[in-house]
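Take a look at this one chain, the form predicted together with its partner chain, written out in structure tokens.
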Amino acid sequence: MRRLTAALSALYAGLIYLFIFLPVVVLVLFSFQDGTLPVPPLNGLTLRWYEAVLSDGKLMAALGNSLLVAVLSSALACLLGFLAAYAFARYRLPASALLRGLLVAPMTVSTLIIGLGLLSVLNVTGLRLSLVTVGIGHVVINLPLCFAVIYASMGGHQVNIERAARDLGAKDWQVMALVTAPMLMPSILAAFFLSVTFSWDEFIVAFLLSRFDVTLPVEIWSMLRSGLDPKTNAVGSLVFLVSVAFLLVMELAVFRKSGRSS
């Protein structure tokens, strides 16, 4: 009986893992397809689709745009989130619960609706769509997360250290920049990297709020119009590779360290 359940468990887990990995394996495998259709039969292996991707100016520009938007919007979201978290954790503000609710509210609304709202307001103001508007949208999406993560890690035990710094003559900004921020660095970094990941992969807001300069997901989206294409496989595989590498670095550098120190 015991052996039977063990065998059934292994079989079930195997099947679900197969289901989970099937599309990724197919994606990567047929990115090497020596032919123009990324479906069976596999004609042979070639790297030419990767060459095509790396020499595609539009794709590389989109990649750069994505990185730029992800890093800058996440940094801004972290800064705003940190300041707000500091204010709500260290001072008593009127209607504190309501205002904190406002700060996390965008998390509960579909990104389609956030993007649509911004787009209709931008239409009225006549501001042109650009990477800046995409970045504004991404800060809206990521600020709730940054605020929540950093606010949750602002415990009472750091208050005494901040007070000591103040007693020793540190000004407010010095306390914040030299004492509070370094103490909270693990959660600030976690918030930053999470934001970068979300922004990097975000499609709908970037799609609605950009026009000529687009981010990578939007550029890949426009590649899909030409149907199945090994070049799309190659881009997808590269993005996957970069993301997994990023995940590894994050796991090793940030979360391991924060796990050990706490």
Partner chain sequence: MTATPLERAERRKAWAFALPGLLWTGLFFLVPFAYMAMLSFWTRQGREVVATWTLDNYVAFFEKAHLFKGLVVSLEITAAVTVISVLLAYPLAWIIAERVPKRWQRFALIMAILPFWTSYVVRSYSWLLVLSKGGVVNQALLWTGLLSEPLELSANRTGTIIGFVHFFVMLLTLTIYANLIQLSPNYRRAAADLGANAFQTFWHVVLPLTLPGIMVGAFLTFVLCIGDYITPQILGGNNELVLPQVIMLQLGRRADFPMAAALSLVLMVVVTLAYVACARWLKMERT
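Small disclaimer: the values here were computed from a predicted structure and weren't measured. Under this definition, the rigid core comprises the largest set of C-alpha atoms superposing within 1.5 Å between the forms. Numbering follows the first chain given and starts at 1. First, how it differs from the form predicted on its own.
Starting from the form predicted together with its partner chain shown above, please give the structure in the form predicted on its own.
Next comes a single chain, given without company.
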């Protein structure tokens, strides 16, 4: 009976992983297709589609735009999330529970609704659509995540250390920047890398709030309008590779560091 249970559990786990990773495997496999369509049968292996992607000026520009928007918007979202978490954890604010709920509420709202709302606000203010507006949109959708991750790690054991720093003459901003922030660095880095990952391949807000300078997901969507070819598979494989790289960096920089500190 135990062997049967173990076999069924292994089969169940295998089916789950197959369901998750089979589309990625197919995407990467047919990015090497030596033909004009990324469909079976596999006619041979070639790197010419990756060469075509890397030599495409529009795709490389969109790739740089995506990295720029992801890094800067995530950094700003982490900064604002840390300041908000510090205020709610260390000060008594009126209606703090309501304010926290409002701050994390965008996590439950569709990005389409957020994007349309931001587009309406930008039209009223007269701000032209650009990478700046895309970055603003990504800050809006990533700020609740950063706040939730950082606020959850702010415990009462840190208060004594902060109080000791104040007793030694540190000012409030010094305590926050030189004492609290380093103690929360694993959570801050986790929030940052998660935000970068979400912003890196976010499409809806980037599509609604951009015009001429676009991010990589918007450029890929433009390519798909003309039909499938192995070049789109190559682009998708590179996007997947960058996302995995971000997750590996987060694993090495955050979770192992927090494991050693514990």
